[in-house]
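What follows is one chain in structure tokens, specifically the form predicted on its own.
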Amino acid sequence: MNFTISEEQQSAQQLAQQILSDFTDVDKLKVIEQQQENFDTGLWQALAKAGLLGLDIAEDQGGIGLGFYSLTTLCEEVGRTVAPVPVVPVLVSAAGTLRRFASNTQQDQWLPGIASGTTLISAALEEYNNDDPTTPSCSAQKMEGGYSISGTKICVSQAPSAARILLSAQTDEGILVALVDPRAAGVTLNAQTVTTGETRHELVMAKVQVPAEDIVATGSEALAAMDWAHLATRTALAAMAVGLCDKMMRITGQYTSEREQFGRPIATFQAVSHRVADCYIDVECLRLVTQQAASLMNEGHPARDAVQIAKIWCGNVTHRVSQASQHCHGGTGVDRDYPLFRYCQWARQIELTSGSSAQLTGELGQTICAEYLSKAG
């Protein structure tokens, strides 16, 4: 499979690198971390002005239409800079799903605003003890003019400032996908602090009325939409992990080349050089499986196994590279005036978001076993 990106895609990635680097020095990150939402609106507007929020949005809806694969390269750069912007929930989970499954009217209503940075649509794909949006515990009852939704979603990014929150709920006839107004009657938002230190929200819904115009899909179409959102989110998290782990490895390489012990850099010690070399191998393997998953998703090919493999590698590599980086740094790695600790926090957050490696390895094993038994007759 050819993962060579076009000149246009390469230019977009380089532009993202430049903008993100300009906004994510340590002092700027410290200021943003003091804010409740941990969201750099200035950076978000800079990305919008450069057209990068519309990478996976069609040109006639305000985007530049380079596709999902290009969007994952933006996610990689966000991971590399630990930039405080919600690219995965807004651009992947929400906008990506709307682009592929919403009606033309809904797309025209929401996607131009997302691309221009004037509108936030977030997504709520997780529940307590359930990270699969195709099997929600939230319930929806049909009513005149729409649906009434009840239940709880967790870890919702940018919930208070979002115009709508994309989520799924169970009906008597299967699931539906809806855009819920976080300011609607019956909605309660409870702040939650996650591993990265940022604030997300528990979304509690008690008979929240959602009008028909905010119902994105029902039945089999809703199932397909949430399946796509789930796979795309996992792929985007793996792409973020590529940038994150690559940067951790390079920070560690630079530190061990400068830190001296017994009169020479510790990078010359065999044990240290082996740890960093293992990190390099891990990062490149993660990059390869992530590019494969992103390419399959971009082209509309079956990608479930590839995405599961990418997310398994994502969890394992973030854990190993984070551990090796801290080990090679000693006490310096946990100093909050030094950048590594932020990367390690994000590594842990991504490792356990949307399925752990152990969980996904078990699921992949069950799939392989079922296919074998089916062929064996």
Second form
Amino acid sequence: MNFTISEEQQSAQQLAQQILSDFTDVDKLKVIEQQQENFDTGLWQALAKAGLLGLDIAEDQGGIGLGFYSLTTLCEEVGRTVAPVPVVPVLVSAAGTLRRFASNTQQDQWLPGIASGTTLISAALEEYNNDDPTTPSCSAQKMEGGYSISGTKICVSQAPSAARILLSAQTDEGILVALVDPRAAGVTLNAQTVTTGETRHELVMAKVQVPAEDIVATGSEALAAMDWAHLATRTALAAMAVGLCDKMMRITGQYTSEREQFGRPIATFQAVSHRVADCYIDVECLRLVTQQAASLMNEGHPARDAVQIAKIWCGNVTHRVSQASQHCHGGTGVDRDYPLFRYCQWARQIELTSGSSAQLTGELGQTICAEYLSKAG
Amino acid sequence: MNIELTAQQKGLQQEVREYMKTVMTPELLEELKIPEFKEGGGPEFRKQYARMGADGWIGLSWSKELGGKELSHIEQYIFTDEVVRSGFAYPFLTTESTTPVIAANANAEVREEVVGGVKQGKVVIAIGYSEPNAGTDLASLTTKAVRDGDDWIINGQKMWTSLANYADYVWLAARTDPDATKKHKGLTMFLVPTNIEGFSLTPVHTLGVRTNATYYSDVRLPDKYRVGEVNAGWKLITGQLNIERLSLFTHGQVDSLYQGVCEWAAQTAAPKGGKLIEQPWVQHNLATVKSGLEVVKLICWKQVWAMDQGPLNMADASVAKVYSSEFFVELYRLLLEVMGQAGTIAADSPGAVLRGRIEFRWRVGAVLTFGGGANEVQRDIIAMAGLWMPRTR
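Moving from the form predicted on its own to the form predicted together with its partner chain:
What follows is the whole complex; the chain from before opens it.
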């Protein structure tokens, strides 16, 4: 048992902290937010140059191979700074899945470009009312030289600029995982503005022809790939929430220590300080369940329950800390010239991505039921 | 980063779990139904406690000099967790909190008498801190000890002296300097044998267990029973409180209740067919419990891991106390809801579920949020030590 990360992983996290805070002062964020995609390509290049896009990409493919856990610490730092960079869809959902499930040729084709920041591969794991990529309603028909895919994915990050979008579809013989070119015939991208304020896309596919070389996996291998992507994405979102909530809570601790009413800092009212102390407890709980999930994923050990529990806490804690932070700030908290609103928007976005707390609590309950019914015989 | 027990640690966990099954004899399970003996003290409890001593299970964390095995905090936690899981009323405050302090600070003769006795499973020590007017503000206690030749004359009253009805000693905090500039600087620690003249007690029956008020009327105590320097008792008290919290909120004790209810709900028919555990609302409660329990486990692991690395962070210790105490209370309710009215049936009545353990734990659990340091005080500490917010008051 060990609750610390290696020195190498520590320096990577500190480097990320440095670069991300350099690029995320309020004026810079405002400029990026004026742009269509809300993506800071300069920051992305800086992260690439520092090797941080390749934390979970093997060394012979241009990465530094520190593993999945290290990647989750980058996600945590991105959350802490609400930096406009798509680390979860590109580095976790897409690159992480390719690294573990794609053919050597596909890995050689895409991973070096992702690590160097020259290529973006996004992922489209969610459909309407379905966050589970192992049970897609999109369908795929086998055809000469590949598959023809139809159906709709939602809230896809970086869809217009991505070279390919990793997604799953149902065939007559189980699911498949494919890399879809968003410029291919039959693809329509409809802009969707989401809570964070960024533009994402509804990806509508009508008989899109995907060549065999862009099929990542089929059958049980595809199922394993989407299962991993689902768990890894949830874990990474929880890690992002750790940084996000930790920072919101600290902003609130500082603000209430300085803001005076009735002749004293409002933090000296226990009704206020205890609410912030509750955020501290919540954040520590979220940190622990997230570290456990990320550590199990990193080791390749069974992690389903741990990840589910981490995402349940993630949804609850983002909601509670965000609400408490807004409340303790009064009007200042909602002012767009003050940094807090971005954190609250991201908190809600993460909470509702890849399964809500209510849904996952229901699913965990079904797992418990199945486990004890089978024990009871 | 690796948040799992090692193979060796899992081995220890299994070994203790198996051993404790032999300690929880049918006779002891019967004895535990008697209200007087629910928290230990009955003849069968005494017998099994002494057996644990004879089998070498007491004092594993102590130094080798004292006959211990110097287990790491992680291993010590695994032992504690499994013992509490078994339901045995092991006197942790005696073995883990007070005895190491006594071993380090008592005079040689008393050390031999007390530490040796604990090691053999023959000695139990009760804690005498709280008074009718000294609770959360413990340093304001007024029980007095006055030097008289080679002895001390002790007068006063203690409240909530749990286990005093069968304990061999009370670990007593008394005021020895009424004029100290700061009130916590005038306190000294003593061990008071419960068979000494001038000591008496009356039972206090609580919502949960029986505890006691203890009285000290011109108790003449030889100086050898003083522990540590005169007027230097506060440090011994606070050091002990931190360790006390670690044995209060272990994962195993509530995990076993959760598992028990899951098993029960999987065997129990629902009124409209199927098993109770197939009802969505039951699943919701069980999943909520499981998500919260996971954090109890991780908080305990992280605390003992941190203690093996160095001193415990103040804010983290308070997080553990507040989270666990409030979650335990919530857990009792969520599990009792699953059982419905059957959950209210007492251990010795027909139809009791899981020997009435959860209803009983709920009763005892009413003290958790204020005992061992009130949660309001813990939240003050978190705001100050964890977030650098200004002191309230």
